[in-house]
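For reference, the chain that follows is the form predicted on its own, supplied as structure tokens.
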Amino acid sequence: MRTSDHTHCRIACLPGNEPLTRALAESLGCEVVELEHRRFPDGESYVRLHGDLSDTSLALVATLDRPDDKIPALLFAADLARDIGVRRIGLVAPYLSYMRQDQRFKPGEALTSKTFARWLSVHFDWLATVDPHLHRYASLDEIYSLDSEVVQAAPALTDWISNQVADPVVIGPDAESEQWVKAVAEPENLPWRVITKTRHGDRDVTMHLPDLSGLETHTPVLVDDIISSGGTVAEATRLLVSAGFKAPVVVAVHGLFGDRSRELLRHAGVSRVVCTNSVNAPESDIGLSTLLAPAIARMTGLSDH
């Protein structure tokens, strides 16, 4: 059973999670506590929590793209913050990395997401995080044993479009993406529909538009969950512009940004990118802690007040 923090909750972030945790700090009423974190010059992690934190709970802020130089300092603060009298210690993660590797697709491969998910249960009480890439797997429950809430990013996805975009029309990349464009759309009654793909071999795919008849002077929202590589988003775009509509507008949960895909999309057509705060990225323009608070409130007992 949770029990109530409401009268001392803390929360604190590892470096670059600075703006997100102030906004939670003040939708949830909490106090900002300080994690420093620095690196000797033989680059091992300096870590401390500042004030008095015995008999608390505490909320740590930790996007995890880019993950691997993370970790060290994440499970060391989690660690700490146990051994000096935090009481409840959870993870707000907006992307919850390690979550791609979730079968053995050759003999002798890792599976980190299992991995990682006991490394974090052990470490946390609980867990919040946004739309993580559960593909082969039911829920987070499967491989995390501590407590957690997903946060749909849905909603402030489709009231970004509804007052940025002028006569949208939703449409998906390809058919994996359905689900975010339906969400997305169907709260505010938006035309929305999903590019199919075509597989001839390992390496040779054709997308095809969907029937897009009445729809040709909207302006397509490419909308997807996560932009890592940008090829399948950028071949979309290409093929939107060739059919004849206007230059799209893309809209993800969790802007990754591989290595030149800005340039990809950009040389595809792409009018602008946009993605939510879960990373943090110059396209990171939709905010995520109205959605986030309410969660963390769930897990730490303040909805209870």
Second form
Protein chains: 2
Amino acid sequence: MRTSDHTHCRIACLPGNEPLTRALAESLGCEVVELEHRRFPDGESYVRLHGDLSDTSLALVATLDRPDDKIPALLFAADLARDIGVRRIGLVAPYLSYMRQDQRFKPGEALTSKTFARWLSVHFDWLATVDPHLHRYASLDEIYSLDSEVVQAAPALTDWISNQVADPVVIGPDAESEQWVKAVAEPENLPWRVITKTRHGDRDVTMHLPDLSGLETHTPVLVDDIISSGGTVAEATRLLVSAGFKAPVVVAVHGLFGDRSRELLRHAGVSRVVCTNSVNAPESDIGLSTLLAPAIARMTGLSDH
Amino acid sequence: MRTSDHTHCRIACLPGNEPLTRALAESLGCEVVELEHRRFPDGESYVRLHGDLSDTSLALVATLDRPDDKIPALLFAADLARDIGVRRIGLVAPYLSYMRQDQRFKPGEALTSKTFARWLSVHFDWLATVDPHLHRYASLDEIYSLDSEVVQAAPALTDWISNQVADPVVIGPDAESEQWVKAVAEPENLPWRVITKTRHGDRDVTMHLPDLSGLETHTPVLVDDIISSGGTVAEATRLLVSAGFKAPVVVAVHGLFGDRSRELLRHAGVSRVVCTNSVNAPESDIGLSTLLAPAIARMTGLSDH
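To test you: the structure above is the form predicted on its own. What is the structure of the form predicted in complex with a further copy of the same chain?
Let's see the whole complex now, leading with the same chain.
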């Protein structure tokens, strides 16, 4: 669906998302408008959208790592946009938070994934994100009631590995990562394997290396969707190093890097950690704007596809 | 309206509100239930309500200074409570945030007071708070669509001043503070005055002391609703000190204490700063539980009045 000629596309961002926003604006031919966000002395948010936005289509770029302190400003901005006449409001969240509490594991636990999905669905018309952590939900539509576009980062990871690592063997640190590993390795016919786990009790898990015969001289590239505590990837690294492999490279979509995760990875023997720029981190060397721009174009009505 | 006998009252709080919550539970004869709130390594909130709460009336205590980081957990808890069968959910927010942006001073500014009021109104059935900063709104009902109870802290401030300050003269630092000053001074027939301002330009304001003849040996007690940057009270202090008065005592309802506000007050020559425990601060010496409990009793249906 192409929108009428008089609907103009605008793009704005929460502080911290400027580089990606400028890159997206250039790809899309959208004008960047200023979303001013500052704090009053008492810690409350002040939010202002600059310029005449009535009858426009607005994309707000806000990645949602360490989300709680960002959520009020984000929802204030969306409500403000509606209030001043924006016709269609979208959220570009390269990292989408609150996907992990997707089941009540113990009685009385909050299903934050559902509640958060409802907040975003009330405030936005559409959402574009990169590889959301879909585990028990088959798609975002199970909990989100807005138009959504899911972008897969795999092509960008494949490019990076092919260009930067000589003789890679792509390895998933657990069964859950198989989907990413396969999508990253197969387009360039890179060899890939997945580490398996045996569970002996609630907290007692043993990792087992897959058969890597013939790949002993290759560089192990551990691929996962999220680095948070870093525990799983660190354990996989120790296993590979103690089996005589080269120091692994870690490639992840979303680098959240919880406290002490970098130290943990370094001590385990990782040679390098690289992530996409879905989250702003020193490791965010893999750009996503080329993959995100077409999805945003579809959502804002700039493209027919 | 008295609720039926099988509706039980429970009280819970966000971390940091435990002392007031215990005091309220004792006054009300309510059982305290645990609201567990912690952070995952990636900064997301984990929220859990302990115990069987189906068919109960639940009061959540959460003061809302420096609110942004607290808002997601608060709304997650409310949504969770509804989800697990709580019949009536209330918020006890001794300090209610986002009352100050009550007008669009410049084009494109977010009316955060309205948006925030809608969030609370969607998630809670009732709200009890202390002296909300009503400036352009006549009452909470202009923006809130839930049952609300506004508690006035003045009686507690009057008690404190009468007991702790010899020969006080209660002084408001600006015209806006007259309502608090009058309510605090009149019940004990304390002398009171209000400082006036002459505005010469956008940022050029002169303060004028009122007629204080006959009160030269009294101790000035500056009374205001909120201490945030501390600027107004500091300026009033300098004026009083340079006119030869004793070092003023500052008594406020809500002590938000923005960066450098304490230093500013000390340098201006304040002898002591005291606030209610609506916000947790070293200065929070004036307890509110006795004033808040009856309001909560009315809202939970524990009282007929």
